[in-house]
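A single chain comes next, written as structure tokens; it is the form predicted alone.
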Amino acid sequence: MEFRGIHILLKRLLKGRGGIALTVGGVILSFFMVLFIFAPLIAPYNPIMPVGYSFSPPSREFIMGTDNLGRDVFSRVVWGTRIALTIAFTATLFAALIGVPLGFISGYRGGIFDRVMSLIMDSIYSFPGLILAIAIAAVLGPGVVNISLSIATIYIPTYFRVVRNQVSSVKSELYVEAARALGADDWTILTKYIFRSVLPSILVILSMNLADAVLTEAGLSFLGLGAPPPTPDWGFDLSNGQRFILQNRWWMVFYPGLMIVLLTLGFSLFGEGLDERFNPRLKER
């Protein structure tokens, strides 16, 4: 009955407007899982060891070529996708699990709480996303924590203001004001009604924020700021690979770079498919 009820679900969200888009993103992200967990069994090499020649282009031996140091690119793609991942979700759940407490706290209760919050909050939102996530990698250090935090960090205003937002608009329902006047607490009145009408809302940005965490990370380990080498990471193959295109060692960059932007286009698809299937100003068209 339970995979019943899962395939009803499946089904439901694949029908209609936005079924398209959570299906492209469904099977991208689905690949990009299988990497992430038969990463040792799909990699043929070490990738952290040199096990060729310097430089070498593409062949049966090895797929994707080898880089500068004789190490298989293919498998530095390969577990490169464990990174990646760990860090957006790390970063993307650090700053759900403070930002939408806090949204729900300051749109349901209010008063100066709220605001003092929502200054804050938009203090932290009107520095580029980029920029503050440098400089708080730099005070940090390399290392996948660090950059999990100064990733999340440009995220929890984001979802401070969704939630903040839909909150201080749904507590004010007919239904929501019936169950206060039925004696219901408040969090009962949080959990029971006000939570199931903001969660499609964070379903989609948590989608949309995966993707943009991706390219984040990339740009901090393009820089130096990742994970220390010789940890396999897009980002820094990208960087050790810009150096040598001009000698047409093509291969060193446009692998790393193809799965930078197809594991964006797999987050960016299903959050837009989330979007379109809940957004009920989308559903109104």
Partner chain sequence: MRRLLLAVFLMVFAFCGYAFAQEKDFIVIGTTDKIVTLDPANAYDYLSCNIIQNIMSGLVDYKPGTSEIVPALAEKWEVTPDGLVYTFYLRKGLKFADGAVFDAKAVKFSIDRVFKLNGDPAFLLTEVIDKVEVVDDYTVKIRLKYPFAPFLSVLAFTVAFPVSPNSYNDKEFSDVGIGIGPYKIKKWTKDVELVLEANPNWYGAPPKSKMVVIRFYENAQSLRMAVEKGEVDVAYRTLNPEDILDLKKSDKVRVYEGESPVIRYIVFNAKKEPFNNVDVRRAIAYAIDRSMITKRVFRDTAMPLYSMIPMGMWGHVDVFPQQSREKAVEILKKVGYSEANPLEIELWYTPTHYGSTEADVAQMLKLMLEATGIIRVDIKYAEWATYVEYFEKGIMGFFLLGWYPDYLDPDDYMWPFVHSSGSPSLGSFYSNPKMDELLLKARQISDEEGRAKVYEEAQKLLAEEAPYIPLWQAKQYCVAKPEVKGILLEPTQIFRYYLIYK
The other form holds:
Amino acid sequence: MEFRGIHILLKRLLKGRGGIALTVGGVILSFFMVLFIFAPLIAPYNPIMPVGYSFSPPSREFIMGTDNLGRDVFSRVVWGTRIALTIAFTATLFAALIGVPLGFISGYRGGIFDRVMSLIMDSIYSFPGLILAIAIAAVLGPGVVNISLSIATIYIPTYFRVVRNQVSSVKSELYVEAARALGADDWTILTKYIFRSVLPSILVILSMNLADAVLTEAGLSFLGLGAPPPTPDWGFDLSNGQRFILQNRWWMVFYPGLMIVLLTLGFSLFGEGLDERFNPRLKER
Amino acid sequence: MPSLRSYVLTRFILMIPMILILLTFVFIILRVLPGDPASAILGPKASPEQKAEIREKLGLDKPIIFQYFSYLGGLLKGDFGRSMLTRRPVLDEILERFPATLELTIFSLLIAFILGLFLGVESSRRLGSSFDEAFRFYAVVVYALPVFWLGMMFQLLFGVKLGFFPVSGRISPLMEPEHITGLYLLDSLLTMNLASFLNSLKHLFLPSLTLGIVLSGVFLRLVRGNMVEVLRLDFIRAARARGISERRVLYRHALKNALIPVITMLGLEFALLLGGAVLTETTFSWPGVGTFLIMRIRYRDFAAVQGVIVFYALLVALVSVIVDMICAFIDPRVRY
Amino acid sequence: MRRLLLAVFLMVFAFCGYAFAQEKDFIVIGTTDKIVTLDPANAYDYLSCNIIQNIMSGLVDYKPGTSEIVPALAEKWEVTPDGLVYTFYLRKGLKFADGAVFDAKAVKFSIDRVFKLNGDPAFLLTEVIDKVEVVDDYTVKIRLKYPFAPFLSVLAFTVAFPVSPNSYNDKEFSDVGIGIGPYKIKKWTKDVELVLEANPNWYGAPPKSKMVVIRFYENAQSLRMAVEKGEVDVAYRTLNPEDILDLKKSDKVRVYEGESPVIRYIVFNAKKEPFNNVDVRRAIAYAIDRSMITKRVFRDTAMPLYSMIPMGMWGHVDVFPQQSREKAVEILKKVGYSEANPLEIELWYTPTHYGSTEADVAQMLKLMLEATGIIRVDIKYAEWATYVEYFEKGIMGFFLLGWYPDYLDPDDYMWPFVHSSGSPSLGSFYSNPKMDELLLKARQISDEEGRAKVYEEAQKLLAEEAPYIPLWQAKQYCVAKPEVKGILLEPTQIFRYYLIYK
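Switching forms now, from the form predicted alone to the form predicted in complex with its partner chain, please provide the structure.
Once more the chain from above appears, this time first in line as the rest of the complex follows.
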């Protein structure tokens, strides 16, 4: 009986035009939004001040324990939302701001420009993104802005490719041809007809990229290319906690990692949901 | 077979602009960005004269276009430049570490592939069941796992708590098999060294499981999606009607057809794999190209960093060509 | 048939493995350090030099366990009264690991090669040596540019070790590692392990262990697991303080603790705002509680340090003040800072060069300084190569640094730091004619007591002006299986593999 209940729940969760995936993703994301905005109210302690003994295990006083400098892990994890979301959004928006217009122009114009741009973008796209981000971050040096820039670079081709392909297929659709025949200028056609049909895809990619950006940011700061301490940052805290893994201070690595997983999951579920809603043909994939 | 040959040739020719663009991109990132390569090469202790000398030697006093072409020319001759740290040829240094990375990636890919294949086929068979739903959820969750975090959890569980597996390194002291290919498993087999074989297998287990699991989600989704489509086709219905067992229908008839698109995607998966390998290597102290890259970034050895990127670019391009060729070979529908 | 074949195959297989496992006459040493290069002309990091010290040797060496210079490849030497020409009489009948004959020409070749290739440590020779002359097969003359008392200690450093002219050229660096030493390289798998075997032609006492394996670990955790699980016999450099505490309690391993000449400190760029103000520097010195760092970060594996000359060395005097927050606040208020107008500074550290504890130290310092209520600290970091460039160019104003001595004398802890000719290379740019005068005087006096007096005065001046703030003095740790013998933690930090056995 109960098993059936779970069955139905799971079925709903991932089916039905992405409705439930969208909801669950949305719930997770709103949870993080709340953390982001109300971090100072939610976190019981100052995330950069020692407030207890070093390495206190989770207790009523410190629900996720304390780290090696006696700081509250829970407070750090809550505040870590800020840096994670800031970098993820900055990076993806920056990539979209460059990739989307380029994709539009390329797809709409066609010709040599389109071919060259596509070739360039495809080449970068095919390269391991994380490694490229590592190299760029290494050249630029640590810091929030630099890390955002390096992550942004690797996503530009994603936007470009999707927008370009959509635009080039939409532009020959009947209704666009009709509008053109009726004397609409390029700008109107682009904004009014084409952009509207491409927008859903952009949103899907945005969400998927946000998921990936959270992971990449965590990876970069894990490797020591991220924001400087004592800024609460999940990736940094993870690599910090790794030192004490043999002393069995699991809470120092478990909770920051859990946050990364949850936030990534939120974005990818949300993206999946959007995708299934807007591109129903692909729902079985 | 001449048509196949010409297909391969075209594919190789198409590879060239792609590589060229990546090389240009890397060149721009590492050269045009702020910072004096001469002081980066010589380190802070160098005198102005030494810096001037190295600039001249590297052609850094020449216009940037000229530098660009001499850099490309060097690569054509297989010259990846010299490490700023050890002053050894970068390509040699990369090749010393590459077998470790190759071994790790092959095994991770294998684990991901097998997991994804099995779960994907079983999911497609039970479309909409709780098994299917659970593993669709698995695919999403697994993608969200940071590979270094999963690795640490495995280290904690299998290495520290249970003590089953070593948590770092590639092999125990003095167990290294005689060098033939640099792939320990293969070398120990070739030299019939069972101890080394088992030892390196044990070391390989946790890192490749970690990376394999993270990647398995992607394969699961691909296999499942393609299976669903193939299972709708007439010939499957015909096979079932002939009374062929379901297992045989799924794994023999359907999978064969569903696999081609999956293999096509291998090229892109490979890029993902290389990225994940860097983090896996650092988590498990795996002595491969990834740890090499991170170490050299710490020493600001940009010649080595550039070399690694160029190497990976070539590798990715090569793999995509090979994948295309495999597809062309196994699928007669691909025209060449 | 197929089965039979398989069985035979497996048996042969198993036999090979068994035969292999029998051979166990070796010592395994684990480390988290990396070998950068085994070319003496380019090696300037701890592990690279230490390996070279075990597979090669110099004209002179330190007597094990001391800082006393003794003959090595040179049997004896003479110095002209003006201190400008050193004549070395070489040991006869020695051969390099590749069979090449060791003679005066090889010595000249090796030093000339350092000049030509100009690697990282080359300045140690190029700044001092004028030229090398071959007198006869076994006599070599080294002419200096100016008299330089610690010249013999420089020759004991790896950069001056003779290499085989047959295996090296003066066009490029090489990792073949062929010199004259107790060991020679048997096999080297990069980032995995380095296997050394006893050199049969070694003139000295044969190494206690026939074979030594150096294993490389990415981080302290894996090194600790390796020593606990018995994969390595000895773990040297560098375990986390937490791990050392744990292992001290364990009966599976023995923890060796030794003094270390390594000191850690803060540097101020005395030419940069606001640190060009002595009062700012002094206030910061007052705000720091060293024991917080040594306890919370290092769990007492380091000792608070109140002078730049390390404890245990003659001439050391505690000159820096204990923490006094009131005093710090008082001074800062006097110069015009307040809660409303706080002193805003950047504190720099480097995340890997000094180990993973460095970020903790920076964060502790930030907390202590901000506890005054009128200092705001922004932490920044850069990887080592960038870091060095930044401090030499004077970009950083306030940063963490450490010192491994080149020779064991108070001079090496004062002159490079506060003499106006040395301070720019450490990013301090401090200069005070009175300090220069004191340090020069201390170099010219010959008796230790007289020098100690001058150094006391210099240290007091140093504390007053505070261009540096000494923080702590490290201890050396080595963890080994109980049955391992012959471990010697030396003041020179040379780790001699050839004395270790089990």
